[in-house]
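Read the single chain below, which is given as structure tokens and is the form predicted on its own.
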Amino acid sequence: MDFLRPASWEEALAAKAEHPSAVPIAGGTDVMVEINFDHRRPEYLLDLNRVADLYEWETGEDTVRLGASVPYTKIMENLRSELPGLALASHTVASPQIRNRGGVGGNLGTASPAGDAHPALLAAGAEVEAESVRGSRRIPIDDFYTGVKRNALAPDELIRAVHIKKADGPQQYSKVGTRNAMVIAVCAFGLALHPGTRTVRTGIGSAAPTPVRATVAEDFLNAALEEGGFWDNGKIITPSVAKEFAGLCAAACNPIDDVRGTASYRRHAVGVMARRTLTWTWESYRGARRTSEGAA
């Protein structure tokens, strides 16, 4: 296993399209594990430790372009206003060792169904960047996850930013796990309610073979906000129209029994995370809307 350390990322590009088949490593704390337990062995590591803009973030009027390498830890301290879901799913990954180290870009890369960081980008809408010797392109967040451990991405390109839409309404995460660190997730459940679009979004991790957005459960809740009028009058929510979008979130899942538990568990916990986090932001939401009301 030969090993690759560009010190820019016109470097990394041009090493990437010599050895496409080069495995890209910055926080390792995907990649190392697989190749400790002898599950992986690359003929080539790409290691992009010393290209310093994939640590950066830049917060422009609506949207945050975050570098692939910026750590969790770093999106927790600094974004928490901007990217609040992304923040949640941040506080949920391992330990703080590996805050300290993982990005987003490793998560998208690695592309498993558990990965923290997915539901939460499905949610906010998020796109990948992705760049070639090439050239650069945008990858949006459905179109990315293409199978089991498997994205959108040629064998040439690179992860360079995620691009989010900052928030303008209230985000939640929600993650189910066998003890509260160091876990994998048996399932998690992200939601963002979008008040300028009138929309709600959803992101499903460890519960199908790739994460996945609820999309009859968005179009019927989103129906259902309209209809009633609840953007505007801000009421609560009913116990039905929760009910319902919470059932149609669980069919939305097409999980396995695994040693971390049985395909109708995580069918029966994205349900009530859904319900929960749906409750949670609508509750959020008609606060922030007394408050405006009553500051005018």
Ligand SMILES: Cc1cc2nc3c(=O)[nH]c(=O)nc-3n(C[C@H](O)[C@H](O)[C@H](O)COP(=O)(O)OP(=O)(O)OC[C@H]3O[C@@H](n4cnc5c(N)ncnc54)[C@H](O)[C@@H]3O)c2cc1C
Contents of the next structure:
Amino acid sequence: MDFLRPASWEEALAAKAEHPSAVPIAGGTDVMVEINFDHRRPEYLLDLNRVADLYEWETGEDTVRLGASVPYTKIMENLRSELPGLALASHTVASPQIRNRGGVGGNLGTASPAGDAHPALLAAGAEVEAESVRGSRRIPIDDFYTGVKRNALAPDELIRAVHIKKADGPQQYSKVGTRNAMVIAVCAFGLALHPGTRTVRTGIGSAAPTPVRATVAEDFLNAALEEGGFWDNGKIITPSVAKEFAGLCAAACNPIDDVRGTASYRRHAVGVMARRTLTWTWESYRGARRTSEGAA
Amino acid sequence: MRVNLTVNGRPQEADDVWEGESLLYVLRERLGLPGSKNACEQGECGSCTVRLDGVPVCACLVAAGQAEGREVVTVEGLAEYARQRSSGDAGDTPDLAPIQQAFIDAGAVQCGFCTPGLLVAADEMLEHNPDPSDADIREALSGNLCRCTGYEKIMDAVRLAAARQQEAV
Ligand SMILES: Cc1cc2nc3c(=O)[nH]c(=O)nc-3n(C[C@H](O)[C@H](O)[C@H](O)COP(=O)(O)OP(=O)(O)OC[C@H]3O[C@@H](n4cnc5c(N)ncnc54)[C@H](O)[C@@H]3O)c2cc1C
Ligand code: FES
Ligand code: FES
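Form predicted together with this ligand structure, per the form predicted on its own context:
Every component of the complex follows; first up is the chain already shown.
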């Protein structure tokens, strides 16, 4: 095994071009487990810890450009108002020690259906900035997950950053597990209201081979909200609408039975989380509307 | 490969390090510092918790080469680390950090395997949060498993250390 230690982003790209089989290591919270248990013996480890750019984030007008290695702890501490869904999801990851090291770049690299960043990224809307010596491209998050633990990166590419839409409305993240800390999701659900475009977006974790959006459910809800004038009148969402939305979210799942839960439990739980996160976010949207109207 | 790092304030050099080796292995097997424990090697138990440039991490998940040029504090250096924090550079190092004394006084140690990791994590929390609520303590220690104590005595110990720290200022 060789340990490559690029000191800059350019050096990292050059190293990856020269050794496409090299395994990048950022926080190491996935990679080191595999090495410790002899599940993986890469020829080259490509250490990204010295690439300072990857630990920075920039808040633009509409998006946050989040460096691939920014640890979850920093997201929770610094980006709660811009990226509330991702901050909530980050807080559910493992433990403080893991959150101090692991980040979204590694979560995307592993692309586990159970990764907690994915539902939040799908719901918020995001693009992965991938780069190689050949150039840079933006991969829409909807196209990034290509299979179980597979992603759209080319062998010579590295993730530089993720461009995530800044929240323009309330967001929620919900996760089912056997305890509060240190738990892989049995299943998870992210939801974001986008009052700017009058749309709702979702993300489902651990209930299909890849993280997915419940697009049919979104389309149904967007139409129902528009038709009922809900965005303007701020009324409570009709229970039958919420119920239909929850059912369509459950139907978007394609889960398996495993040690953490059965497929039917997962489907059921996703429906429950969909209804709850919709209620929570809609309540806070209505609250914000009332306050702004009261002030006007 | 060779790895140079600072451990508990002292420059250290480890030779013949395998590229896939963890920082935990280097500390325990190459540098003679077995305080940090190895119980799971997968980040689940926290018994290998050390400070890496001040940040609590699982040493079993840091590749040795990633620690090159960085500062590590292990339980062996905790007393000195805590002393420097409270009194600057002057004075002798007591044998135990306040958090260690509190664990003993509260009876928070049984087999002791989880203790080094808990001490490092708890000490770090008290550095940033001198007046933690029970929820704060549980959150800060949520990455550290103990199979013996049932955690109540550990909670007592951290509350005791926090109270003593506040009396001292
Ligand atoms: C005890 C424990 C509990 C966990 N609990 C959770 C949990 O609750 N939720 C959850 O989502 N995850 C969990 N994880 C998994 C892990 O912490 C996350 O997936 C984390 O986001 C990985 O980030 P990292 O920086 O540590 O990745 P690394 O281990 O460094 O890398 C992970 C993968 O991404 C690749 N990679 C890293 N950076 C880049 C880059 N810039 N470009 C291209 N590829 C890259 C690596 O080659 C590797 O394939 C847990 C892990 C442990 C050990
Ligand atoms: S040995 Fe590192 S967390 Fe268990
Ligand atoms: S005292 Fe034995 S594991 Fe905690």
